[in-house]
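What follows is a single chain, given as structure tokens, in the form predicted together with a further copy of the same chain.
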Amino acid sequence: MVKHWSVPVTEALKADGVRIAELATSSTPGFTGDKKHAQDLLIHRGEALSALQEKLYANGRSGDRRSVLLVLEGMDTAGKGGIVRHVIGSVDPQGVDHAAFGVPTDEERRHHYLWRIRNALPRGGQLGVFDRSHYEDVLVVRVHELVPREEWEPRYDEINEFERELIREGITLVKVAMFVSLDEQKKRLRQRLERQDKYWKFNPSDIDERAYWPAYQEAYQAMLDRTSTAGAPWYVLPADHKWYARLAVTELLIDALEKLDLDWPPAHFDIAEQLRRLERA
């Protein structure tokens, strides 16, 4: 067991049976340490993550088609960007395929909703990161009825099928839904309005969205209930404490990479011969 964890993070955060409406967003499931412990651990475990990611990258460069894809979902201010900055920021940028999915562009709208997702899938050996994802098409789209129910309703099954296909192609999905409380969100939005270096993160519509909180909770619940599968489970991440959220995602990624059981790629050449050639060159 990793220091300061009472159960593996994959156990602590599993979605099975979780009721979003009752989630304690300031809890720190499985973690027995405090903020200081978490911050110290984050540095140490970030290095472990970076070492594993380098092996993934090395294998990708040697023809291995496998990759890992972190899917981040959560309301505004849930801390998705902070995860990218502070967790993904610990690994080599060469090995990261990052994509953020906002309101669809005109071109994206002309295609199936999975089109832009397929275009952004990580290449072999890469650590992919989706800041929002295909799940927007059963979250914001459902809440605001951007398409009629008969259109979004079949998407749950379609997404499950899509993800089975990704798994067959060698993509390990790490799906993380981040949750803050309505109060914590208010605090974070207020900060964006009080600090000149945060204005750019604020959009007046963020406040409008707060009126839809119960509808979003319902949509998130349906997402967890219907798309958390054995091959691609959801992890439910209480995210009021940023230090916990960052450490927990680091551990989830380490777990996913360890399960790939990676070794350094073998030499595809005669080492002694190449050393002799090199000395003469």
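Since we've got the form predicted together with a further copy of the same chain here, give me the form predicted on its own too.
Next comes a single chain, given without company.
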């Protein structure tokens, strides 16, 4: 067991039985330390994540088609961008495929909703990151009634089949749903309005979305209940404490990479011969 964790993070954050309306967003499931412990541990565990990701990348360069895809979902200010910066930022960027999914473009609207997702899937050996994802089509689309219920309702089953396909292709999915309280969201939005270096993050529509909080809770609950599967489970992350969220996602990625049982790829050349050539060069 990693220091300061009472249970594995995959156990602490599993979605089974979680009720979003009752979630304590300021809690730190499974973690027994405080902020200072988490910050210190994040440095050490970030190094472990980086080493594992380098092995993944090296194997991809040698023809291994396996990859890991981190799917981040959450309301505005939940901390998705911070995860990308502080967790994914600790690994080699050459081995990262990152995609952020906003409002579909005109071209994307002309295709099936999974078209843009397929185009952004991680290549072999890559650590993929989706900042929002295909789940927007059962979240925002549902809450704002952008399409009729008979159109978005079948998408849960369709997404499950899509993810089974990805798993067969060698993609390990790490799905993280991040939740902050309304009060914490208001605090973070206020910070964006009070600091010049945060203006670029603010969108007036973020305030409008707060009125839909109950509808989003229902949509997220349905997402968890209907698309958390044995092969691609959801992890529910209380995210009021950024230090906890970043450490927890680091641990989830380490767990996923360790389960790939990666080793360094063998040399595809005669090492002794190359050493002799080097001496003569």
